[in-house]
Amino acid sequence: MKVTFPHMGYLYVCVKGLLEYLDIEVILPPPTSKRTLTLGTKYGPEFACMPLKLNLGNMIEASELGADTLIMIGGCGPCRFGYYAQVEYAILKDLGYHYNMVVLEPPDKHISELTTRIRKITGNKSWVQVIKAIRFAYQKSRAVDEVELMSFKIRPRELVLGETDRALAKAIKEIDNAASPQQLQLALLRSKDIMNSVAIDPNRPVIKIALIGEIYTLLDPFSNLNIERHLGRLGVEVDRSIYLSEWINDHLFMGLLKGIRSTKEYCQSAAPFLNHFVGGHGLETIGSVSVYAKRGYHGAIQLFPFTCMPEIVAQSILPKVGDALAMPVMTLIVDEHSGEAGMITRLEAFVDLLTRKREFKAN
């Protein structure tokens, strides 16, 4: 069995770590590229959102490398993501790619179905081994999030342009290469040392912007056109409303781990602008504006893929939220036609607006 799964930012570090901990052979798709998107756009439904197309491209490229078993996350609710696995499986089958697909869904109601599907991947491994592997994978996701958070603070203050990006790539590689919890502890220490070695100007004034919206677009640098990097180079310290380890704790561990930031805070802060679930992370998007306004952020950018229904609902409400909280909010919608140069121009204008607003307020 040669197992693969689609990319979503640094998700591969976590999932690959889990599978290899259980001695399962992993075929990692090549990093998402324009070829990936071209394949997904060519064979995917025209009005499907970009995550489906990128997933499809990842699956085709992984199959070309010999993968025969595919792990895909499922879901439920108004968001179309819940049936993407079935749609992608049907498309791949029509194209002649023969995968064994295992769909894992958050165990909100069907815990027995989830355990049965996990067994299809883990075989005869004991549940103790499986739990240890899950814990190891979660630790990897926490480690990745920690160094990413460091990069958000360091990048706008770096003295040598691009040094943070190079340090982050090295730090992620250290975490990815760790094969046991003991190695991971040492890898995280080395990763932090690598990040701290970046020369910075700690007194440089920065603008603080929150990135909010749909989870895939937030976590995946290819789909969001490296927005964190571009904002950092414009002197902006960013934060994301969603991190992978937080999503895992909220949805897979059911909030079992305490002391970790949770998106529940955003849901509770969405009223009175939105009082019910609209699918995806629409409710969290509305609530996060309120939370970040209280934390002193200067603005927020909503990111989502074209045709994403929950975020379209949120987009229609955000102007009212922004006005009420005096928090400028800009929306960026991405699809296969989005260009990096056009996005940078919009980011520059937004950052300039926030800078002038801050100066006006100070005077």
The other form holds:
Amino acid sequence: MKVTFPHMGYLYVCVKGLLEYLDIEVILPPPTSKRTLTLGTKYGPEFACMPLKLNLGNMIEASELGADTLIMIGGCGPCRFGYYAQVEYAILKDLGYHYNMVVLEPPDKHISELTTRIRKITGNKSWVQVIKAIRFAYQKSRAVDEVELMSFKIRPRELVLGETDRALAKAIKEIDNAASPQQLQLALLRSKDIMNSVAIDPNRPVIKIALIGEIYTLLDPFSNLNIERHLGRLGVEVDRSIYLSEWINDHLFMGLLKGIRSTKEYCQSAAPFLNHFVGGHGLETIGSVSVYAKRGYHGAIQLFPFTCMPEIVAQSILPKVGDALAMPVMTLIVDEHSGEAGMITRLEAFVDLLTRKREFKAN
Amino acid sequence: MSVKVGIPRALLYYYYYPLWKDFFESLGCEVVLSDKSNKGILDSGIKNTVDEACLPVKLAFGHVKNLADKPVDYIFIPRLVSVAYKEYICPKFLGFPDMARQNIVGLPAVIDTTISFMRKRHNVDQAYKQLGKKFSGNPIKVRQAYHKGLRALAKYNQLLLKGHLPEEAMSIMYDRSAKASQVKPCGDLNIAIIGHPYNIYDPYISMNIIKRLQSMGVVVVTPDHLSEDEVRHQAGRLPKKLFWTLGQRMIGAGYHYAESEDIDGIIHIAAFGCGPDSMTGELIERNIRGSTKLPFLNLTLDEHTGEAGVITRLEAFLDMVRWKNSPKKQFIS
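Can you now output the form predicted in complex with the partner chain? The one shown was the form predicted alone.
Complete assembly follows, chain above in first position.
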């Protein structure tokens, strides 16, 4: 059995860690590329959102490398993501890629539905071992997030252009290579050292922008055209409204772990602008604006894939929220036609605007 | 003077209007409908929404604006979370009251009662009870109004099952003089039109597709001519239960008509930017192309109405269906 799963930013570090901890052979899809997107666009439904197309491309490319079992996450609506796996499976089957698909989603009737599905992958490993593996994967996601958070602070202040990106790649590699919780602890220390070795100017003034919106485009640098990197180079310190570990804790552990960041705060801050959840992260998007405004951020950028339904609801309400809180908000929509140059121009204009606004306030 | 409650002629108007009308009228309100869709309404909707919104939402914004200008005392924009147990409609329906409130200037009081079957049916009775309180202090009167509404809805659904289209069914129910003029359309082809009610029945954005087909000698059937049980039974063939109620209807009807003997072709109508349509359309098309030889046409509607293009495609499609049906076809080429 050669297991694969679609990419979403650094998700692979965490899922690969989990599977390899259980001695399951993993075939990672090649890093998402232009080819991945072209394949997905060619075979996917035209008006499906971009994550579906990228998933599909990842699956085709992984199949070419010999993967035969596919793990997908599901859901129960109202966002389209909950039905991705079934549509993708139908398309792959028609194309002649035969996968054994295992969809992990909230069970319809009984918890046993989920456990039998997990059993399909884990085989005869004991549940204790499975739980240990899940904990290990979670620790990996925490480690990745910690390093990424450091990069957000370091990048706008780096002295040598591109140094942070090189350090980040190295640091992630360290975490990725750790095969046990003990190794992971050491790896995290090493990767923090790597990040700290980047030369910075701590006194450089920076603009702070919050990236909010849809989870896939926020977490996946390919789909968001490396927005964090571009903003960092423009001297912007960013923060994301969603982190992988936080999402795992909120959705898979049902908020079991206390004392770490949670999206609950965002949901509570959405009223009176949006008074009901709308699927996906629409409610969080609205709420996060007021949270970031309180934290002293200068602006926010909403990111989502073209035709994403929950985010369109949020988008149509965001200008009002921004006005009420005096927080400039820009919306960026990505799809297979998005170009990096066009995005950079818009980012530059937005950062200029925020800088001017801050100077104006200071005088 | 009675209180005027405005109901936009959009979104689930084609499913629930009889219920809402009888409910409000029994409580002594005057129900005001927005005008029939036209270019002005769509344009004002487009002006008031974000570009990325789907066509039906843009149109619905136009209808709400139209009511706001009428003027009315209240606009009824229920938050339709879910109309069946453990199912949803679409994220945009969940957020629609807030979208409208934040974007349309000069909106009268909005009634945005949440209607959700998500957990259980009981919630809905509760929702109407709450809603009725606004207009009557007498809970028995509210209850009676709700049941009167339900009876009207049941009658309406019966008419649909008999093969009437929503507009006809409503004119049978509310317009006595129209009763006599009802003639059942006849034609040589049976074509199923699969699409959301607010797309296919709205004569303006669908470019009057149903009437147009009827004038070309086609008997049109839609998902709403099928019983709930049949639709759900067919949709049950999916590998996983679909969580959109309207999507189930599309898929169930698609599967049903794909198998039925007397259907000559299927037209799937999607709105530009509709999320569920992009998935259900794909599944229906794959099913039809995979297991049948039924002619299938996919039409996407948007606000850039190009009637000529649509007519050409319909004509070509019907020609193809007729040619396929003609006994002489083996002699051609």
